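To begin, one chain is listed below as structure tokens, in the form predicted on its own.
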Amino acid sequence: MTKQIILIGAGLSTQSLVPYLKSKLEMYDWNLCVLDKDLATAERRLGEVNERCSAGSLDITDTIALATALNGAHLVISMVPAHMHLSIAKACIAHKAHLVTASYLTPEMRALDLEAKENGLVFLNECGLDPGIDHMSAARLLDGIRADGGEIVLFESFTGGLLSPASEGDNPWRYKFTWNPRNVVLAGQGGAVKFIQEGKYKYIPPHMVFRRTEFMNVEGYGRFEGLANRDSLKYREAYGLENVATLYRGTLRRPGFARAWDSFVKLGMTDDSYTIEHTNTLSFREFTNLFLAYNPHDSVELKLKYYLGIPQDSDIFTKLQWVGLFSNQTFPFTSGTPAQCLEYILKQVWTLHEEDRDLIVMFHKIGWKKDGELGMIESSMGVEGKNSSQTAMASTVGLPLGIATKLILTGEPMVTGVQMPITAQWYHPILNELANDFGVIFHEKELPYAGY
């Protein structure tokens, strides 16, 4: 029988996804419509249409048109914002419809399960890259180091979406956006970040986060600064660390990243709370002057050096000029709060170029007790992108899902309800495909235990 499978939202991180799709038609008799507000986009997305596969337009937000887009459909890939997925999933439940997305799993989701087991259906969350395989890999190596006996009383995790060595050039912060521009400029905001080192609870405020940092090298991609997840200790149950000693996942950047971002903090620039008006009026370098002291006689730099107690030669103001603060570049838009001014002058240097090639660098540090003795292991993965249209971040984050996908559609009967990636009935095959067919590898050594 043939197999219908809707795939809505058609954004960056689904440039491998489709093609992946595409591939598995005619071999497992599936059809594909691929589905997004903007119909130039899910024709673009798509490319080459067939009698297997076709695009079109959808707004979620109406649920006659959602039902009638899901009439038929055996799984739903969600690549929306998350907050939007819930309506899809009540949909999938009446249409008896399986459901994967790249989403952190929310409680709203959660509360599903039921629904989805009563009606015999796989809900997938978090099966992108971070959330996605991060999990697949831990848990392979937890999984396997508990089937030897031993226990674990270390964990950390961290991932980065980054700019490949040769693509650096001169850029000063070794980064470009890879992923929702929005989302890094509002990254480390909305409460305070949580982890447990040596079993004692641990916080930082959000106005601390990018200056908290702990450092790292990963072999084959050189020396990382490492900061800390909004909350390391949600996955102590689902992992199956409610007593390990030490847990915490972070992000990956270059160093010195942390503490030039942390200027944007101190000035306010990434505050989202309020909007300020006549945008389309100022330069950069007078958005800028916005969050500075009344001074006429000062120079904006100079008011800037001395509030954030800069030095002349500190590097961090070299990175503060190269992205353009001080520009006489105005906004196109008339208002908005001071991330989304933030994010359009960061956009103007931090879009990848045609020929620019993105990295994704994956570390685990696993500390366990075995006998009496402890051990400890890294594991490391890197996947460099080919050019902007072919990037390592939506290979990484729409292969799991387009593989996860063939199990559900094609493999052995699995267990229902809502679920994230983390046992061996996902890791094995989606973490064996990625490596044998798209290069997706990880590097393991052991080392003396060192601690946090």
Second form
There are 2 protein chains.
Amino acid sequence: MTKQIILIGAGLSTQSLVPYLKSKLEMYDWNLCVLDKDLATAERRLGEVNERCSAGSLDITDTIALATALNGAHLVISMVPAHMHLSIAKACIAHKAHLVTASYLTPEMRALDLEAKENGLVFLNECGLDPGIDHMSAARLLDGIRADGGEIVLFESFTGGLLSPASEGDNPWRYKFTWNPRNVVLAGQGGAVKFIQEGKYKYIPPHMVFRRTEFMNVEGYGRFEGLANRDSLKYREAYGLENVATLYRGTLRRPGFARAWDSFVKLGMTDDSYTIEHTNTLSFREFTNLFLAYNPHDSVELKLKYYLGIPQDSDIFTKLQWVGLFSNQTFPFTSGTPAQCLEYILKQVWTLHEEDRDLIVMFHKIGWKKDGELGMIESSMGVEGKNSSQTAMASTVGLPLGIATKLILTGEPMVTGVQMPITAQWYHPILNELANDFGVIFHEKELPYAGY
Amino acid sequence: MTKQIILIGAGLSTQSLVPYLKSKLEMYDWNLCVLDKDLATAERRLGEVNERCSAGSLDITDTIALATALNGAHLVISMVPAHMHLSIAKACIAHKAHLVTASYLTPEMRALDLEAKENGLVFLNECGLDPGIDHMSAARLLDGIRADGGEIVLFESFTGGLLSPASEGDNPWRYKFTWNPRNVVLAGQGGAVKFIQEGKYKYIPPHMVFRRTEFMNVEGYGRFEGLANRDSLKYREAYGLENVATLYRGTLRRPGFARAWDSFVKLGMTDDSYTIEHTNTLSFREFTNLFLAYNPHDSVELKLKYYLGIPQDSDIFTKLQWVGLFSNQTFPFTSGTPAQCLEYILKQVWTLHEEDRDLIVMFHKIGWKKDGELGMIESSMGVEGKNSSQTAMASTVGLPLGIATKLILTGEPMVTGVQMPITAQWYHPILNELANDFGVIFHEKELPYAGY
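With the form predicted on its own already on screen, would you show the form predicted together with another copy of the chain?
Now the full complex is given, and it begins with the chain already shown.
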């Protein structure tokens, strides 16, 4: 029987997913319908149409339209913003369709577990890159160590969406936006960071996150700094790491990124809680001056260096100057939060050029204990994008969703209910296909135990 | 006719208010009823009972009990926590009783304006110290300059609740709690600080507030540092300062306080958003270590100094050591937020001893322009408490409420409705009585204009 796949949300992250699905339609007797709020986006994403695929527009807040769209669907891939998944999930239950997403599993989604099971449905969440490939590669390593009689004593895991060295040019940050710029600007905000080091709980206040980094080398890709995620303890139970002495999850950037970014935080430019009026009358330079003490004689540059204690010859200042913090360019909008203004400034220099190639790097460090002996495994993965339309980010987010879709619709009967891809039924086939067909390969290295 | 005054809430801030009211009962034919959630607190506060005064208990969440208590009341003084005023205000309308509070005027309270007016009632808010005496003394100065044909170009206003130099001893912070410790620990949190300097808007993120201070001398009381309040622009309209070039409101501390307090902020110890478990197994020293990187060899002291960049010979470290951050004392409670733990640590050393005397200092700096000429007035006030049972804080918060009560019940008919004491009907008689009878005296000084 022909099976109907509905993809809702046709943003950048579906760049690789749609071609993947299209390439399988004939073979597996699937139809694909790509829906987006904006019809042109859906059509552009789908590209060439044939009798097995179509594009359409859908406003998911319109419950009747949503129900109509899901009529006859076997599986829905939801790529809408995270807070919109729930209504789609409920419609999936009503229409008995499986659901696959790359977003964080919420308590509201988890509450649908029983209903999903009763209807024989798989609701797979966090099946993109981070969360997604990080879970799968970590779970595979952890299960391997445990199967071998080992006990886990240390777990660190880092992922970064960066720029290929080939595309860095003279960019002193060695970074561009390869994902939602707003999320990058707001990163590190919210509650305190919590993790465990050698059995001791550790806390970092949000405004100090960019000052507490650790460095690491990832073979083949060079040196990086790791910044703590807010949620290091979040997967403690899911990963079975209740007794681990060190548990740390984080984000990778090139060394020096965090210290320079900390300047934005200290100035208050990442604040999204209040609105500055008349931004259209402000230059980037005047925007910067809003956060510095009044003095009619000193330059904005000197006031900033003095306030933040940045030495004259520091690369931090070079980075701030390079992004245009002191430029006379103006904002096109009439009002905005500091974070929105900063995002606009950064977009001028951090938007990928057509030929730019991005880079995804993932790094796990796992310590184990077996028969009284300690050991350590480092596992690393790097993928480069081809250009700004075929990014490594879109491949690593989208392909796991595509492969999961294939597993649900064609493979062995999968365990049903609300879940993450941390069991072998998911991680083996998905990681294998990613490695064999798409070059997403993890390199593992045994090391003597060094602790945190 | 005998008039009934109901005081709801008999906390520390009513130390001076109750004796003030008691001393007037006979003269003005008033009765006073002091109510508190806790009967013993109300009785202790009232002291000696006679036929004109009584103490009782009241749970203000019990609407029937509240209605019974307000039966026959002419005026209610509400000293309960700020968020509880509204139900009292509504009951005041039902019982046609005036209302006086020392708390910030909320939009919900303001919405009762018409109803209060229709019932001929005065609902006076922000009539304590800060807010209260700051409004009154500022408004008197501003009105005086304007009456003389001047225009206001600069307005700065600072208040501090500190320690009399006589009671500082070897306390390197020159500070103790003279008000709700929890509010002191949480100060500076929430949104960004906003103010205007020489016509330019300025913003400070909350975590940098303790690094952006200015120094000032208050004649007779020495040198202080001023920290920006979050709400400098809040009274812009109320004060008629829409066109002023500099508008800055703040809090006074002794120099060096803010830099040392900034260490708590940087460590994350003022965070109130998450709970640390098993605090009863932690020493103050181990609590401090929660916020420092793991290292089995280095001392907590050195890790802290290194992390915060505190030089070996700095007074900041002396202050942190003095409050007990490295002590082996333990917490008596089983769980708490970092802010609750810090409050407990500070209470060990910052609680007033019986003989300790507190100090209230207020300082205004107002710039004016008249006939093309610029000038400046500094106005300062200082009051010392007698001991920990008769604090300057309690006098300056409570006496304005008592005097306002007298004005409403005995004086000229006052303008009705929801208001703050920023009009001459309030500030003249209240400031005069405070000066003549209680030594709360403002000293004014004309200076050449110096700008911000």
